[in-house]
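Single chain ahead, by itself, as structure tokens, in the form predicted on its own.
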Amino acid sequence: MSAEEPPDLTDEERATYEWQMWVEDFGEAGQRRLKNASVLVSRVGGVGGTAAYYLAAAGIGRLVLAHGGDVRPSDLNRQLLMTHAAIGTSRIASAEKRLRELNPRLDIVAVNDQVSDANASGLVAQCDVVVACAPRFSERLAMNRAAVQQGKPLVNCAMYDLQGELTCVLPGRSACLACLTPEEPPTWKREFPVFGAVAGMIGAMGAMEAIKLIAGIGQPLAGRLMMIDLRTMVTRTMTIARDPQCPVCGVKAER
């Protein structure tokens, strides 16, 4: 986030955001920081669209997003930023879209592109906190080295079939995720079972744990790694400590 003093709300801002600024430790002051922050999310399927959406809806002043491919009918279950008159078009031209129909105050820079690491820190420089979505671990570990050597905060929000986690990276503080999954694991698949309804859930957390880290309120899950199973509502919650040996955030990558 920006060290300089946060613009003033218009008053169309205020009526917009009036009733979360009801919040007690949030307030104007917290709305300010929203709109003077910028976050990265990829990619904006089915958790990371809902975390942008909430995220422009709380009033976020800027979105980056990466999104390559186009919408397919198997994207509607639960990518709700595609349409299905969207079909056989740009994923990333539909979320921007529908993005700008909730929020036209929202800034949107728009990747026709997955995350790799030929640009991850490019994308990573443009913005406050990374909220990681992606479905192949390749990506999200592409944001956590660039996250990692920017100093920058990372959510990270995964799914699969009715169960979801959800940690916070704070990078020098806490664990990353290469300390928890160093390399992607061969036997992933990008496609799983998912229902909307698991991927909104998740992405829904993700994108309050970012506002909770641009507008310093609450307690993020730095160090702390978040578990529930929707078929049994069982919510689990274990502490993650740093790996000394991390090739990311260790000692020899310090050196």
Given for the second form:
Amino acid sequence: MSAEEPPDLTDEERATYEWQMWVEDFGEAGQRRLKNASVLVSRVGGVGGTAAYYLAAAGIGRLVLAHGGDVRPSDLNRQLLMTHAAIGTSRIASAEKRLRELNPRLDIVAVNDQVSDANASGLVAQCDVVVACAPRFSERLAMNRAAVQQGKPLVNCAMYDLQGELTCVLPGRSACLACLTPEEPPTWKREFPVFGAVAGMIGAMGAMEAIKLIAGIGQPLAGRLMMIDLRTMVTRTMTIARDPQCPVCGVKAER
Amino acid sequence: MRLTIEYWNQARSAAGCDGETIEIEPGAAPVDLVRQLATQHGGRLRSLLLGSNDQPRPSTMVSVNGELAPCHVPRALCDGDVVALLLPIAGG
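Given the form predicted on its own above, I would also like to look at the protein as it appears in the form predicted in complex with the partner chain.
Now the complete complex, all chains and molecules, led by this one.
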């Protein structure tokens, strides 16, 4: 979403994205915005892999992807960018390969590492929107800090068991992740129960939030936390206010 | 007074149910509710909701009628309130 005029679409792009350009408030102008936009997705496992896949399918111009480590058998119930043949090899290479198969026009910056305090600022600087999908709070909070500091919107997607959660941070306008969870909660464990279909659901919704933010359509989940339970098919959306004492976006942080 | 409780994510797993209806003293605040539920259920739910000082953990999240209600902010619950109890999750 650079300030420059979004680029024209090629005939191939018009043919590829025809059906979504029929969405009335999106159209060719929205498609050009997607082509001109860059999104950071980290990690690209179950949730992030789905989000990245749908962003690639939608014609996003550039994806900045961060995910370290090698593919394990236990990844394969949910991480759809990884393949059985890739077990023991780099996850980010497997993800990049699958995304290029889907969209060869896509520009990919593939980082074979997790997001941390050391690299978050540089990664966020390369993108217009952040989609946070990491299984550790330290990574999500690092992306949140950098996004708030740089004024970049952040979509937070998370899952557990048969449930998913989604919220959107508009820096300076809505609660940030640290307003909800200022530090790593001791109750969260890195490995958790989940089905791949839950990852797909919440990842696809996260991709749609990013598309809405880039194209300027609909109402993003800013100031709201949506929870979905696929066990009961119940959804709840709660309002979340900014915390004036938030160490990242509160009054103290602005001094 | 009577409240409807909904458990989400790890709180649901620890409580062993989607929700329940409970009685609590009139004028109780979210912090009182969290302590009561932790005491009633004990075990894993208690350790998830309360820290070693028996105070709600900073990560314990409560919403009242669809609005996040942090435990450290004083607020009186009302008869008939629907209260959701959840913990931060980061599954990706």
